[in-house]
Each structure stands twice: as structure tokens, then as C-alpha cells.
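Only one chain is shown below, in C-alpha cells, and it's the form predicted alone.
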Amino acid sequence: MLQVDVLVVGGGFGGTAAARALEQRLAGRSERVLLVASENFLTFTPLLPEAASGTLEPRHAVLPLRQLLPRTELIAGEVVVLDPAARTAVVEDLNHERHDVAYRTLVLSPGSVPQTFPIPGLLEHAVGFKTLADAIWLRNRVLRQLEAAESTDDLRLRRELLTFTFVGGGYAGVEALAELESLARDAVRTYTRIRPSDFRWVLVEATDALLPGLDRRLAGYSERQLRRRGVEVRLSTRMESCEGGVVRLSDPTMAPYPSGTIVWTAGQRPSPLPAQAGLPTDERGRVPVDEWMRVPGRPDVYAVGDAAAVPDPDGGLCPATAQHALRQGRIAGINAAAGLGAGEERPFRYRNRGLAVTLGKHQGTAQVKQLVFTGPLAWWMGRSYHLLMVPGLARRLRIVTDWTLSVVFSRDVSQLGALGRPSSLDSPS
């Protein structure tokens, strides 16, 4: 059995921040920290829309965990059995081999999984937007649909191929649609038979406003910007089915329509791991914690990120954002180290400094406390804040280089689908 002092579950923002804090606090000591993550990289999700649209090299939206955490042991895999009472876990690696782990302290940051509903056709025809693979696939999809549309004389088929439906008007849905629409608008200039009017972009949101949690003025600005670019924004509307790729909405005034691409970004739900391990959870499946990131009654268990119900210093619970997960993870790491005799504990005191949404085409919205910003300034503020959140000088320089090149040169509209795929040995030479 593998004996460690701290087991960190999850390689997202919260888990990585906790491991980094533990490395700093336990430097020069003998304690062992084990991180279990599904992949050997941290996906910097705020940059995924730009990775999809071609303004950022996709590799620069991820950070290798072994490089970021040189003193932390890593198993690429998942925790399949967790027993907080016995302080043991079973980890299954990428080879499907199982490892028994005993620990003294547990930091839980298992993240979230897509929240889906029993909508006919959803699982067969919709894709998500949460990982780098999703971003690359959607980039390839947009460019592939352009090629298919250029090749056909059937105007109805062309319209179907160039119809993109995004379900979910939160940050992921709005930014992904805005960036991909921008990509398509730039790419179509190299085609002779396709016009911008051949595209159809539809954004479906179940509530009465886009971007929940953002100032209503900024949400309204984002909606107006999308509408000016020809996006059909359908508020207070749900997708009832998409069987056969035909989208049917709850709005009776909108006829069913075929959509060549359907993207589901309508929310996430906490990982089921804490509940499966017998830890207390609230009605949404999150683990309640105190201001020290500890699970009440379990001084050896900390929880952060999407799977934790963390008290907000201003009242209520913290939103599930990257900036909160980073700070929660750092506090959990500091306090876990203090429990091992290294340093002093700290309470979680982070207050939301603001939110930013990039809309492509040098447009965006930003909110800093009570101040609101729109247009190119907000776009620049959002990019700058995301850059500051990225750990490591080398990664920041790579990102700045990509952004600079995208200003000087036209957008890279090359398809990535053929890269890394070996040719068949029996293919003609």
C-alpha cells in the first residue's frame, strides 16, 4: 500500500493550487503529497474559447502538472474507491491497474461533470465544451462544415451545415459561440460560394438573461453585441429535442430546424465522488465546508472548487468560478500543511474582484466591484486578468506571443484534425 501524508484528488484549479501551496509550505520536509488527476495537465478553461477560435495555440491553454508541481507525486487516473473513515483510497491508473493508498489528510477537488437532461437526441447529437479536446473538435467542426458547404449546390443542405446551435447562455456558451462565430466570419473570406448570410447561429438560454451572476447591464450589452452579429438569442427557452439533428425549442413561434452542430453548455453538476464516499452533501451534491475549507466533523478532510459549498465572506455561497477555486485550493493547501506542523492556518477571506467575458472581435464586458466596462477596454481587461491567473512566466510569454501575432497577422484557419493521425500503410504513394 502506498503511504502518503496528503492525498489531493483532482488536477483542476482547486487541486493544483492546493498542491502548489503544499509544496511551498512543506519545502525541505519529508512529507509526501500525492495528486490524482485524470490527465497530466491543468486545462486553463478561460482560454478554451480562444484555443478553439485560433487566436491562441491550443497547447498554451494547458499546463503540464509534473512541470508545475515538481515535488508532488502524480498518478494519472481516477479515485474509484474513497473511504474517509479509514483514510484509504483506491486509484485506477491509465493502465487500469489499481493502487491502494493510505493518507493522513485529504484535499478533495474532483470538479464537476456536464449536467444533462432526458432530452430526446441530446446524447446522440450534442457535444460539450469543457476540455481542450472539445475546443479542438469544435474548431475542426466549423472548418469542416465550411468545406462541406462550399462543395454542395443544395442551398438547404448548405444552410443546415452552417447552422450552429448552442444550448446554455452562461460564460462557456456565450464565449464559445462568440469566438467560433468570429473564426467562421474570418475563414469564410477564403471561400467563393459561401456568404456570411448562409450562417445561422442560435443561442438558447432557459432563463430570462444571459451570463448569470454578471451585472444586468453587462449581460444586456453582451446580448446586444451577439444580436448585432446576427446571432439568434432565445431567452426563457428550452431545447425540447434534437432527434435526427432537428432542433425543437419550447418557443411555439419558432419552427423546428435542422442544425449541423449542437453544443451543450447548459451547466455542470458536482462530481458524485464525495457522496459515494459517504461525505455529507447539500441538495446540489456539494460538500459543505467551513471558512478553513474543512468538512465539519472531519478535521482531516478539505474540499474546494465545484464540488464544495464554500461560505462567501459577503454572504451566501461562493460561485463555481476558476478564481474562487484557485483561492480555495491555496487556503486548503496552507491549512493541510499547518495540520502537519508546517505554518499557521488561514481562513478563506477572498471576495470577488470582478468578472470578465470576451466576445471576440476585440469586444467584451467586465465588472470590477460596482464599475462596469464594455467594448475593447473590457476585452483587454478580461485578457489581462486571465493572463495574470496563468502560473509560470514561460507560459504567459507564450500566450502574449500568440495574442501579439494574432494582431499583426490574419487568423490561422488551418484545420487540426489531420495532425497526429498516421497514414495507412497501404495508402497509395
Ligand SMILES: Cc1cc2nc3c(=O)[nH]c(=O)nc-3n(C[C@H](O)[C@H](O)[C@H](O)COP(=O)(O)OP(=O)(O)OC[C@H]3O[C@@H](n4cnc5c(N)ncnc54)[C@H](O)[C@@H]3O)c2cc1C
The other form holds:
Amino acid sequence: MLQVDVLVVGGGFGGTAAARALEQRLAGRSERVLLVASENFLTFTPLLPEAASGTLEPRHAVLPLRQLLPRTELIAGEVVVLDPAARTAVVEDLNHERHDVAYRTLVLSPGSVPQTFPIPGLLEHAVGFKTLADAIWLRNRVLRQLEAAESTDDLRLRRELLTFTFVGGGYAGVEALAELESLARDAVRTYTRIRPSDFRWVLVEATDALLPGLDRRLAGYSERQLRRRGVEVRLSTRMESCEGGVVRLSDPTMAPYPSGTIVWTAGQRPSPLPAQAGLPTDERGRVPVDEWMRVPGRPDVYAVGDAAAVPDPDGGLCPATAQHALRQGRIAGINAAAGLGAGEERPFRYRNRGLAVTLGKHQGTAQVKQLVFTGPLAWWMGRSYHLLMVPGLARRLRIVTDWTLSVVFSRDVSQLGALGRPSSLDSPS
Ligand SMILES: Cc1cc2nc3c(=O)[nH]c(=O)nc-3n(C[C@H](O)[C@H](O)[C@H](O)COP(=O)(O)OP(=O)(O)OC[C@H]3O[C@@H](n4cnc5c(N)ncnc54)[C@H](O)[C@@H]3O)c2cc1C
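Could you give the coordinates for the form predicted in complex with the named molecule, as opposed to the form predicted alone above?
All chains and molecules follow, beginning with the one already shown.
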């Protein structure tokens, strides 16, 4: 049995912020902190759309956990069983070996997973946009579709190959579509047979506005920007099916159409808790906590991030954003350390400072308190804000270098779809 003082579940924004705070507070002491993370890196999701479009080298959108957290023990794997009453857990590592762990304090930050619905064809034909692998896949997909479209004389097939449907107009869908559309627009210049008008980009959103939760002026600006670029924005519309890759929408005036690529960005739900966790959850599956990030009645259990229902100091519950998960994780780390006798406890007092949405090269929207910004200034503000969230000077410099080079030089449009799949060997003849 592995004995640790703090077990942190999840290596995303909340979990790593908690582990960093614990490292700082417990410096020079003997307590052991174990972080269990499904990957050995933190995915910096606000940068994923740019990793997909190639303005950022994908590796620069992630942070290696072992470098970020030098004093935290790390197991790359998953917590598969949790027993908060006995303060024990079972961790499964990458070899599928199981480790029993006993802890004194638990910090839960398992994040969220794409929320799907029983839509015919969805699981077979749509992809998500949540991980670095998704971003790399989508970039290669756009470039692969361009190559395939260039080489066919069948105009219907070409149109199908170059049709991209994004379902869900929150910031993941809007940013991913906007970035990939600008990648395709740049890349198409190097092809002789395809024209920009051969593309079809469709954004489907069930509510009556894009970017739900954001200032209406910004949502309106983003919609106009996308429409000006030829994107079909379908509001108050649902995708009813996509069997055989043919998209059928709830809008009866729109004929079903074949779409070579369908991206599902219609919301997230909290990651399921490990078996036997037995912790309370609200109607959306989030673990309710108080302002100290503690599960009421469980002084040894903290929960943060997308999987937690955290009271917002301005009323209601905090939105599921990286900036909130980061601050909540930090508070959980500070308070967990205080519970071990290091430092003072602190309540969660963070107030949302704003939000930025990038809309492809040099375009964006940003909201800072009551002020709204649009265009290149908002794009620059958003970039600067995300850059400040990235820990470590070396990583920031790499990102700034990528951005600077992307302004000066044209994009690299190599299609590296074979990456991640080693070549197979022929059997001996
Ligand atoms: C494409 C995209 C763009 C976004 N852009 C922005 C943005 O611009 N600004 C913003 O503020 N927010 C943005 N977000 C939202 C932001 O990413 C989330 O709110 C944030 O990641 C939540 O942090 P978290 O720690 O709760 O979860 P995560 O960061 O998702 O981390 C949770 C981790 O826990 C792991 N995990 C789950 N279960 C277990 C288990 N049993 N054992 C071990 N590990 C486990 C998961 O695999 C994951 O790695 C974006 C999200 C997406 C998908």
C-alpha cells in the first residue's frame, strides 16, 4: 500500500494548480503528494484551437507535469476506485497494473468529458475537440481533405470532402471552426484546382445566440465575423442525425447534406467519478463544495474545476473555465496544506475578470468586466491573457516565438496524418 498525505486526482488546470500550491506550502517538510493524471502533461486548452490551425506548435500547448511539479509524485494512469470513507484509492497505471493508495487528504479535479446525446450516426461519424490529439487530428484532417479534393474530378465528392460541420456554438466550437477556416483559407492558395468557394463551413447552435453566457455584443460580433467569412451559422437549430455522414438538421428549410467532417462541440459534462466514490453530486453530476473548496461534511475532501459546483462570489455557481479551475485548485492546495499544519486557510474569492475568444488570424473578441473589445486589439488581448496564464518563462518564450513566426511566415501546410501510426513491416517473402 502506497501511503501519501495528499492524493490529487486529475492533471488538468485544477489538479496541477492544487499540486503547485501544495509544493509551495509544504516546501522543506516531509509530506508526500501524489498526483494521478491520465497524461504526463497539462493540456492548455485555451491554446488548442491555435495548435489545430498551426499558428502554434502543438507541443507548446502542453506543459510537462514532471517539470512543472518537481516535488510531486506522479503516476500516469487513472484512479479507478475511490473510497473516501476508508481514505483509500486504487490507481491503474499505463501497464494496467493496480496500486493501492492510502491518503489523508483528497483533491478531486477530474474535469469534464464531451456531453453526447442519442443522435443517430453521432458516435460513428463525429469527432470531439477536447484534447491535443483532437487538435492535431483536425489539422491533419483539413489538410488531408484538401489533398483529396484537389485530386478528384467529381465535383459532388469534392464538395463533400470540403464540407465541415461544427455542432455547438460555445467557445470551443466557435474558436475551433474560426481557426480551422483560416487555416484552410491560407492553405488553399497553394492548390490549383480548389477555390475558396468549394468549401462549406456550417456552425449549428441549439440556442438563439453563439457563445452562450458571453456578453450579447460579443456574441453578435463573432456571428457577424463568421458570416462575413462565408460560414453558415444556424442558430436555434439542432443536428437530428448524421447517419452515413449525411447531416440532417431540425430546420426543415435546410436539405440534408453530406459532410466530410463533423465536429461535436455541444457541451461538456463532469467526468464520471471513480467507482465507489459515493460523494454527493448535483443534478448535473458536479460535486458541491463550499468557499473553502471542501465537500460539506467531508473536511478531508476537496473538489475543484469542471467537476465541482463551486459558489461564485458574485452569486450562483462558477462557470466551467480554465481560469476558475486554476484559482479553485490553488485554494484547494492552500487549504489542504493548512489541514496538514502548513500555513493558513483561504476562502475562494476570485471574480471573473473577463473572457477572450479568438476568431482566427488577428481577429477576436474580449470582455473585461463591463468593457468589450473586438477585432485585432481583442485578439491581442486574448493572446496576452492566455500567455500570462502559462507558467514558466521558457514555455512563454516558445509560444511568443511561434506567434511571431506565424505573423512573418506563411503557415506550414504539410499533412502529417500518418504521425502516431508507425509504418507496418511486410512479412518475409
Ligand atoms: C477546446 C477548448 C477550449 C477552451 N478554451 C478555454 C478558454 O479559452 N478559457 C477558459 O477559461 N477555459 C477554456 N476551456 C475550458 C477549460 O479547459 C476547462 O474549464 C478546464 O480545463 C477545467 O479544468 P479541470 O482541472 O476541471 O479539468 P481538466 O483540465 O479537463 O483536467 C482534468 C484531467 O483529469 C483527468 N481525469 C479524469 N478522471 C480521472 C481519473 N479517474 N484519474 C486520473 N485522471 C483523471 C482527465 O483526463 C483530465 O486530464 C476550453 C475547453 C476546451 C475543450
